[in-house]
Structures are given as structure tokens and as C-alpha cells.
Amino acid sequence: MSKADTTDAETDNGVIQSVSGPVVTARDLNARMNDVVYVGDEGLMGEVIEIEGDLTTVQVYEETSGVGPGEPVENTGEPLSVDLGPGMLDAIYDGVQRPLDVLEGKMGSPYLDRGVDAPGIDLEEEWAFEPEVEAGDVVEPGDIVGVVEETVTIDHKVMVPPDYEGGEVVAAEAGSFDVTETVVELDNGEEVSMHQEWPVREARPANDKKTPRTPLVSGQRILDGLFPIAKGGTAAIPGPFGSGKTVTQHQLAKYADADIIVYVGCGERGNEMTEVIEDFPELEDPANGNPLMARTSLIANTSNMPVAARESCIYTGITIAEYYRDMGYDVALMADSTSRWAEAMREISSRLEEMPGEEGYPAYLAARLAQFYERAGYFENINGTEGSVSAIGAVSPPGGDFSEPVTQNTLRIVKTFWALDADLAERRHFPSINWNESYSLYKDQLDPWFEDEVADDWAERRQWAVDVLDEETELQEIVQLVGKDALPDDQQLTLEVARYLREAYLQQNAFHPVDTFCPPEKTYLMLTTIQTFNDEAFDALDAGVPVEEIIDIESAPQINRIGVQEDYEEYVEDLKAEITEELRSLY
């Protein structure tokens, strides 16, 4: 919402009181729970967030340094909301929707200055309008009423206000229109034009939420094969500084295959989102070859800004997303981090004196928490059409401690948890993702696709993979008592194809061009590869061959390099057919 779209709204206004960083109270203002409000003689913008008789108190989503007692407020009488419509892919903004751009071109320079505002997105930029009713078709709130090319990758379908009436359509002509002008009358006098405004908190309605059964596919081993998110799931990545976090989110914006991808940096430190703006404009997507900016919109709230437009920026990013879910798109939403929105609404919270909960955290941060999550999901939407949000959240407990609140109360609501370890990350295994604590809620109902898709078989090899690492973890318990060489020979083979698993499967070179995206056919045949060296190496061992002779077969250590290899479905029949011959060779 920008200032300019309040000139016209009747004020009630009032003044400051008091400024405790953040959070001002006003006195004498006029308003209601969550109001936009214009702060000071800057026009700083604000929003309501608790009234108690003529006081309000307003936390503001910029620097309150030099504002003082006395300055006026100026209420809107609109919540916070933002600006849906062409132009919001390819496109980097703030907190609260400010294209930083746009911010910049105006003050001429790259340092933000207060009080300085756009739209969400440009009014006066003319697209393309092609109409997909005519007169006399019937149309009801949600429905596609024409589209337009946003991007190379994205058309962006123009639908009617969820909170319209509807009615027979009067006219509709295809042209060049800005987001203002009305593209389809309708016989009731409404008037629909590319621009929507929608509030922050609240979620845009829906027909139905409905079971996810397609696999969000990202392309790293570890979460297709392992752990799988679904299309319309919740996702979260807890792990302390150092372990991964960040970069395995930029690989799911890179390369899952959701159609949208919202990029929300929530309190990170400013140098992870400007990789993010130089890398993928040069990216191409892999579904496409056209650039992955083409289907991305970032939200950038660093650490070094205003501490309250951290606790916007996750439901600018979660309200995009269900926008284009509205279209019928697949969208993923990463949010990195919802650990730093709980410590800016600890700080709100602090500042207006509530009772603290757990570790200083608002009581209702279980609550916010499952707000958002809940947005996320599979929906049947008010137009007909099926669209998805996969909602995937870092957490960044303190000390890797993942007993913290934040970590503890996103496990309650999530399905899928990657865990990532400190002490794979400084043994330079990437992913860090630790398979002994991580877990998915979504296996049972995305098997039927991957056996459908990929192999009849997915589900059985898994479970292999899955009981291997197990007895591993079991093994090197005792290997660090004895050692290796007092167990048994099967549980030394046993510890040698753990490893195979391990550096082969599990680890993944996100900066190698080929390894740093592997489809499932890929995974899934490296994983075959790892089981027929178990089944011949057994096989071998219960002929009567020393397991030294069979871990030191020439072919196997091949079995690391699958993931690097282009070509890898004959590479694999190759591999296959040489441990074969070599194991069965030795007896």
C-alpha cells in the first residue's frame, strides 16, 4: 500500500505521545487494529497494533530516530495490504511491497532514506490485455477474465476480486491498458482492471484444501529420495550459522519445480540476498532455459532494517503467493528466517510490556507461527482452477539448539524437518542435512507418484537405503569402542556400503553445473547402483571371498562419481555390469 492510494480516505488523526524505538503511542487517534498510519512529520509509515482508550500503539516499519512528542499521526483506515498485479515477478522489494528499484531511482542513491514510498507495482506501465470472456458471459468473484505476458516464463491471468459480487460482463476488449484502467465491465457497474489490493493478514479465500499428493521435486538427492516435500506442503530447515541453511534454500528456489518462486530474506545479512539478485537473472531455468528471475519475486528485509518490517515481510511474501495461487500456479514460498520475524516480534512484544513467554518470546508465537504455516497448502480455488503454496521456513535456533522455542513450535506444525548438523557441515558433508533426525509426514501419500513417475520400486529402495544408514548409526557406536576391525566381516561390508550411501547419495556439489540438480530418475538409479554393489559384494562374501578383496574392487569407488556425470543412464549400466563381473570374478 503506498501513500499515494490514502489521499482520498477520510483521516481521524492524532499525536505522538511517546517513541520507544519501534513502537509509538499516539494519542487522539481515531483508528482500528491494524490500520495503516502515516507516523510523524516524515510520514513514516506504521500500523495499529493495540488500542486501549484514547491511546494507540503503533509499531513503524522505519527508522524512528529524531521523531518526537507532539508530531502528528495520520491514519489511513485501511489495513496494511499490497499491490497484486503485473510486474510483481522479476521485481525486488522490502518489507512492506516498496520496490527498492523504484525506492532508489528516487532519492538517487542506494542508502534508503524515511518516508519515502511507491506502489507495489507500476500504475503506469501499459501491458498487453487479452480478454477471455466477452459480452454476456457470466462471471463470479475469482474467475479468469483475461491474461497478460508478465514474463517470458509467467502469464499473469487478470481475475475478478475475490470480494466482488460478479455479474454478466458488458464489455471486454483486448489492448494496452495500465493495472488502473478497467479492462471488463460488468452489468452491475463493477469494474475490473489488473490491480488488486489484498491485507497482509488476511488469507484470500479458497473452495477447498485438499491432500497433496505430487512431490515438490528440488532436484537434491537427499529431500527427493529421503524426505520428500509435497506441492502444497510445509517445510522446515533448522540448523546453527555455518550449517546450510541458506544455500539449501537457494537451491530450492533454483531449481524446484514450482512454477513461482517468492524469495522472502527475512533479517539475513544483506551479502546472502545479493547472491541471490546477482545469480538469477544468469540462471536459467531448468524447465525452460529462461531466466530463473523470470519466475521469482524477492522480498529483501536485511538485518540492518527496521526491526518491525521483519514481522510484515513473511505475509507480504505468504499473500503474492496465494495471489498467483489464485491462477492456478504452483508456488513456492522460502522464508529465511522465521527465527529473526520471532525476535522482531519479541522486540514489539518487549516494548509494549507484555507478559514474555518462553525465552522472552510472545506468548501468541505459536499462534503467529501456525498462521502462517496454514496458509500454505493444496486448494481448490474460488475460480475452479487447482493451485498449490509450499511454505519452507529456516529456523535459526541459537547454538544449533533445536529444543528452542521457535524450532519447537514449527515442529508442531510442519510435516517435513531437515535437520541440519554442525558436525557434517565441518566435515564438508553438504547437504548437512542429518538422516538420523530429519523426517517427512508426506512419504505414504507421494509414493504412488514416484512409482508411477520414476519406478514401481521407489518406496522398497528407500527403505533399503533408510535401513542401511540405521545399522550404520548402530555400527559406529561400537567401531568407536573396538574398532573397525573387531566387527564381524558382513557388518564391516555393511559399514562400506553406509559410506558409498553417504558420499555417493547423500552428498551433493551445489556449485558443480551437473551434481547440483539430480531429477529423480537420476537419484533413483544411483540408488540402484549402491544396492547392486550390496547384493554382489554379499554375495561374494558368502562365497567365501575376504571382505578386504571385495571393498577393494576397482570398480566400485566409480559409484562417487555418478552424480557429475551428464550422460549417467548408460554411465550407470556401464557401472553396474563392471561390479558385477568383478565381484563375481573373485569366486
Given for the second form:
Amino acid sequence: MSKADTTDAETDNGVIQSVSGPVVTARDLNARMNDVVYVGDEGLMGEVIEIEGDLTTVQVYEETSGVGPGEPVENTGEPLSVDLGPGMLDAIYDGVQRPLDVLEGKMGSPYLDRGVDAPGIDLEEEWAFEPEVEAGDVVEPGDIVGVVEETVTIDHKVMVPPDYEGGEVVAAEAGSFDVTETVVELDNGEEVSMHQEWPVREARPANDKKTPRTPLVSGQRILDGLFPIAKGGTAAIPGPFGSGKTVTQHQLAKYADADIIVYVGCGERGNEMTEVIEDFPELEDPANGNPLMARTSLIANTSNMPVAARESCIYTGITIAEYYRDMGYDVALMADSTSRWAEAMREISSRLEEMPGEEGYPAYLAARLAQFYERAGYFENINGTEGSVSAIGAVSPPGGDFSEPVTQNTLRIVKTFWALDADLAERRHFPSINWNESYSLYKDQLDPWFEDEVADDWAERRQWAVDVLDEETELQEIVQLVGKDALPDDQQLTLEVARYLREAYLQQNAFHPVDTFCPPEKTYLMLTTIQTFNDEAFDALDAGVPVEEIIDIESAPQINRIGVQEDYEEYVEDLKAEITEELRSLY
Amino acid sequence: MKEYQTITEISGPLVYAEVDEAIGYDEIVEIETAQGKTLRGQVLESSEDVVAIQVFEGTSGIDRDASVRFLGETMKMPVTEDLLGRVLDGSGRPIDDGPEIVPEERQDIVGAAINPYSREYPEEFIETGVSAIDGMNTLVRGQKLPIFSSSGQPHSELAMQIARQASVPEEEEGDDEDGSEFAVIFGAMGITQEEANEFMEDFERTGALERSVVFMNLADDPAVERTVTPRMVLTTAEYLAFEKDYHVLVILTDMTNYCEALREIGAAREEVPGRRGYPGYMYTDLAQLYERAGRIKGRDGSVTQIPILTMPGDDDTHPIPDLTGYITEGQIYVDPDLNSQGLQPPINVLPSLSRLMDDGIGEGLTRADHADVKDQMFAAYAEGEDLRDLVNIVGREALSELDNKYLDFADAFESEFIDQGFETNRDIDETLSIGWDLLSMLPKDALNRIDEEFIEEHYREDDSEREVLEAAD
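Switching from the form predicted on its own: structure of the form predicted in complex with its partner chain?
Full assembly next; the chain just shown is listed first.
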């Protein structure tokens, strides 16, 4: 956020009337809803959230200790906006887009001080601008007028802001400019620079929202294999603490095949954000080997940072995501965790003494969640390019109980549900995504892609795996009562096959250098190996081989080691042959 | 400094007073009663003509004639290295008859958030000497790892054992490059005099007191003071860690009492309550405490937190453990069943977790095989636990040979690995070696989570190689 000019005569400044935590009321402040104001002698940033008579209520994005009545409130007359332009990738922001590295330098302290502001992008850094239009071309709002190499991975497209009128290009020059300088001039006097501002609570316009048909390939077997999400899709990851929400989000941020990742750490742990900051620059982008940070923008509003900025960080993140979508990129946004965001709304709401809805959450909780997830999608942009924003939100239900309002309201909107399970986590089955409860409504529309790109029996094989796992769940109930040995041979064999599905296919070691990323081809081959074992084993059983002998074959346990093989194709080929040979030798 | 005799309302821990000047939010207040007693409080809400004050020592004795003084500053903690070896009350005043404390600095107790960009990721292994922690849920410097317990469990003994034994392996070898020292800060909130005595006796017996600072808010001390105690503790911890280069271990007990105090204030202010009557901002409030653990780039010290909380009804979905678990980097469960079986420490490793473990173990940190051994033991113990239920129904004979081995493993795991006693200090090699003894009870090909190379190196082929015999039967 950059400090806007406050010369507008319409906007009158006021004085503080009362202070209660992050909520401040001011008298005589002539402001509109959602205007940004600077509160107190220290100029703490805040936003107008209620107007009643001559009393205006402001939520303050910084700690309010020591702020007292009578201090001034200065109105900027502008809504809460983000600075958009080159420099957002490889950056780390707080909830109102203040760059944390710049703040550290400005404050000269590892602690976050108050009243220090910094623009979201460096206004002085120069970028080599390469125009894509020339004098005489007619451009419309949203049109791409030039390109800047933002990072090694991403070319930043400079666009005509959506709220411009557009017109004929008068001048467009290549050269080195800072983001405030004009790079393209239009005949109606409009000047395009590399810098735009956009109010965070408003979705950036697009022409059309389309049905997503390409998967966001994550390299995680259970996700790609059983519950895929589309580029432009929405997903929720609810789970109790310790079930692996954050690791799953990190895995997606590392390996998902999106062009841009916006990672929003909303009210979560400081050390987790530090881990991202330290790891990502060293990790390689699986698509091109560049540093992962070159495609990543981080927003870190940890749990001990001001609660009002936690409320806004989700919007800051999605606005940045939409901006890159406008350039024609596929963007994936991870929000960890949306529950903390909802709690921030609850906290502000209760300080406003609003009538609470379910469990103290404000009545508008469902509407806000829906608005957020609706900003995701596969779009045709106003400049004719196609881009997507995929939104993946972690949910932290109290006590792991999915019937609470945030989980329930989220499930009504999102189309992919990855249910994390404390029992699985307890036995260190990771990722601890429960295959019975999870679902993906994108499955059918994504199958054609998998069939074209990976294998034409992708959907069939998946269905086979799902059936086996379902059958196992039923059989386990019986086993709990009578023990495994009381089951007929064929059912015992099914349990054995299901065990390989669980241990080899569904489990994946995020901390193993090879297993951490599993391309869809490998996911597919692993499944076919288990199915080979299944088919051969049942043939052997039919031929009269006792089930104990089948289960005891030496080659089968190697299925569990496919995940860690780098040259998996050869390994799988050999293993299939070995399993077949060994089982056939039994009869 | 202006004095007011304008108290309009006294309700629970809150006092409302009329003012005619601007009073800052969170400012410190002194209230002098007619009897000459001085009470301290803090501004909870400030408007132009009336302020709400939360009184730390309780409001008894205050009447409408009492005089109110606003000190014009927020709550500060006087800090100095000389605090080591001292015993203070819950508001930071010495109660040990020692010399007066001359502060080097006075620091705001509300502590600003550490810029996530300035943090350093914690990955230095702390050896606690407790196998269930070192082997299965490793603690690292700068982590916050609470103990989830319930009433009547020996969580204090466990905390004392950790405080006594905690060390970082390199330091023992004497090649500690940063020369940092180890300090313990103990914050008691609402615990009984007896519990407090146990801690104090242990501190004195082991000579730990001289490298400790003790803050005591006992059960009969004012409840509202408890909301200040942990902030005092953490301010002191940050000062010693980040300005004096100490590795500080903070033990806070009992967080449940702290949360009760928050609820009391919330109720007195007639706030809209969240779950079970606790205030809706409890998550934020707890985060402001727990997040003060960590390491900072360019500073040698660290703050490691071990908060202890007793779960009401041993229910971890209760708001206090629930919100805590969402903020802290894991948790250690003290289990009543294991305790009644006499295990010391009665740690249930299955629901326990250390989130920072994976980066703090392995080659060069602990041992290369550590992660695999841990994974395999978790899986095997979980399997054994499951089978126990089944055995109750169908009996041991109905189970396969392998299943019986898992059952034996689970029994031996508890008796050999977990039950080490509160006085035993095991180094990491010993812990892992016991782990291999136990894993060798299982057939080699059941060890599917361990790299073949490690199996080759450590698996005990022969029964006689084992130091521990199969304990169960």
C-alpha cells in the first residue's frame, strides 16, 4: 500500500473518540465505507468499516497500545488497494502488502514496529521495458502493451489498466524505466506506466468464466490420481491440528504446475513462513529448474500480527493472483488458513457489537467465503487471453469437527474436498487425506485430459482403485470383529491388494527427494503395477494356490519402493515381470 | 500526572472511571484505596470521557472515593541479566528477599511481533534425554512444544526432567561456537503452593536456580494478574535470548489457568463469548504468547517454549488445547492410561507430534537413520495398538505370527523405550539403539519405511545381539 495523496477537499479529517483493541471510532471524519485512514499521531493504517451519524468506526491494521482519544484521524479518500507491477514475485508481504524485507530495513529491528509504511513494489527499481505496440495501434482497457522480464521464469506483461478508456497509441518506447514512469502514451492523454493500483475488495473484471478442463497437476499421487483439482478450480483442505494441512499446502506450492503461486499465510505460525522464505529460493521449479521463488509471491500475516490485517490478507492475495491471471497466466493461490481469516472477521464483528450468527461468527460469513472463492476460475480476460486462478484454502475446524460453520460454508462452495484425518496422521500415513470422505467434482471434466496426456484407461484404473479401497473399508469392519484369518481367501487377498494401495500409492513421503514429486505418468504406472499384482494373484488363487503363499512372494513388497525410484519406468517394468513370474511359478 | 476520584462503576475485575483527558489504550493505572493500598491495572477501553480499567490484584477494597492515576505508559518489565537466580511474583516484583533489582532496560511487555522475514528457521536439535521426545518427537531450539496433560498427571515431573537434562550435543563436546549459555525461565500461573514448592526444590537441588528466573503467580494470587505473568516471562526471555545471547527454555504452567483468567475478564466486560464462554479473540491472544518463541537472524540466542496445559476432562477438542495445538509446533501428550500402568514418563507418542522434527534430525544433526527409524516405530506401534483391540475379542491364537510380533513390539516399546524413569538421561545414540533392538523383533521385510542400507547396518540378525530381550510374554 502506498500512501495516497490527501489533497482532496472532500475528505475531512477527524479525531479519535474511543479505542478498543483494533477497533477505533472517530468523530467528524468525512469518509466513505472502506476508505483507508491513518489513525493517531503515529499514523497507523486503518480502514473504515462502519459509519453511524458523525461517528466512523475504523479497523486498525496495527497494534493500538497507547493510542488515545483526541488524536487525529487522517482520511486518504481511497479504498484499501494493492500496488500492482513488476517486483511482486520473489517478494514477501504482510497482510496489507507492505514488503517485510523493506520493513526490516526501515525499522532497523527484527520486530515489527508501528506506523511504518512502504509501497508494495519498489518505485525506484528500473526495469527493461519492451513495447509490444507501436504508435498508431489502438489499445483497449486490459490490453498488453509491453513486456518486462520480472524474474527468470516470468515475463511480466504491462497492461492498460481496466479503468482506462483506451485509444490510439501516440508513443511507446523501449528502455529502462521505473514503475512510475510513463511507458506508453495514448491520444486521449492517458499514460500507461508499469504500476497499477486496484482496490482489494473488488474483483478485477473479466469477459467470461469458462468451465475448467485442465488439471492443476500437483505431483501428489492421491490428489492427481483420485481427487484432482482443475486449473481455475477451488479446493478446501480441512483437518484438525497436526494432520498435515500446511505440508499439503507447501507441497502444492512447490510442485503444482501453475505459472504463478500466491501463498497466503493467514494467521499461522511464523516459523512456517520462515521455512518457506528459506526453502523456496533454494528449491527448483519442477517445470524449468529455476528457483521456486521466481514464480512465487508470499503474503505472511502470522497469528501474532494485527488481526485486522489478517482479515485483509486474503483479499490482497487474490487481487495479486487476478492481476497475473489478466496476463494470461495460470495462478494458484494457497490460503492457510481460511479459518483464521473467518476468526478475524468474528473478532472485528464482536468488537462492533454486531448480532452474532452461528458460533459467534458474523451472519455474513457465508457470503464473504463465497465471494472469495468466486474470484477463482478459468477466465477469458478482457484482453482476450485466457488465464486462471485456482484457490486452495486450508480450514482449521475446532476439535477437527467438520460440522462447524467455516468448514460447512466452505464445502457449499468448493468443488474439491481433501479431508485430512487425525487417525491417519497418528499412524504417520501421509498425506493423511481420507480417501473415503474426500471428493473431487472435477473428475469427469478432467478425465479427457488425463486420457490424452497420460493413458487412455486412466479413469477406469482409478475406478478400480476406488472400488478396492471401498471394499477394504467394508472388510475392515468384519476384521475388527472376527480377525483377518476368518475371512475367505479372496477377501484376504483383496485386503492385501488394498494394503499396497494404501502404503505404496496413497502414501507419499514429502521429505524424500524423489518421492516428494510424482509425475502423473509415475502415478499411473504405480497403479498398474498394483493392478498387475492383483490380477496375477487372483489367477493364482483360482488355480488353487493358498493365499498365504501368494501374499508371501518376495517381489511384491518392492511395490512400496516404486515411490523412491528415480528411473521408475525400468523398475516398474522389471517388477511387473518379476511379480508375474513368481506368482505363475506357484502353479 | 493527574489524579481522579471519579470511579463510577466497579464490577468484577473492572473499574470504570470518568476522565477529562486522553488516556491511551493499554496504559498502566494505579488505584489508591482509602486504606492506602496501591493496586495496579491496565486500560482496556478508552473513550473521551470514560475508561474501563482491569485491575490486576482484584477490586476488593476499592470504593468510589479511591483515587486513580494514569501513568502515561504501557506495562513495562524491568530487565537485566541479574534477574537470573531470582524469584519474582506474577507481576515481576522480587519475593525472595534478595537485593533490589537494578534494571538495565524497561521493556514493553506486549512485545511486538517478530517480522517473519527476520526469523531464522529452527533446526538445532535439543537433546532432552527423554527417548519418547528425542527419538519420536524431537524438540529443536526456538520451537514451541506444549505438554498436553490433565489433572493428576506427572506433567510437572516431565517438565522438570526436560529443564534439567536439556542440552545441545555440540556444547557437551566443548566446541560451542557462539558461547551461548542456557537459561530456564519458569512462569507459574495459578498453580498450587505445593506444586510450586516441587519445582523450587528441584531447582535448588540440582543447582538450576542460578541459571533460572522464576515468576510465581499462585492459585490464591489474583486471577487477573495471570494475564500479565506470561508476558513478563516472555519479555524477560526475549531480552536474555536476543540481547544477552542465552538459549532460553521457557516453561509456562498452567496455560489453562491463564485462559480461565481471560474468560473471567471477557465475562466481566459482557463480551460476546465464543466457544464454551471463552473470548472470541483467544486464538489471537494465545498466538501473541506462543509466537514469541523462535530464533532471529544474526542473534545468537533463542527462545524455546514448553507450555503446560491441563485439558479439562482430558478432552483435546476443548478450546484451550485445540487453539494451542493450532498455534504451537506440535504437542506432547501425557496419557492417563500409560500413567496408571506406571510408565515414566507416560508419554503417548502416537498423537504427539513435533512439526519441526524433520528439519532438526538426520545426518550431521542427530543420525542418518533417525527419520526412518522413527517412521517405522510409529507405524509398528500403531499397528500393535490396533491389534490390542482385536486381541481382546478373538484372543492371541487367532492372530498370525506377524501380528503377534507387532503385539510384542508394542509391549516392548512401552516398557523399554518409553518407560525410562524421570531420572534417566539417554543420549540420542542410546535412544536409537534401543529403537533398533525393538525393530529387530520384526522380520526384515516388514521394515518397509527404512532404507535398505540402514537395515543392513543396524538390524540385529541374531537374538543374542540384542541388548533388550523380548519383554512381553
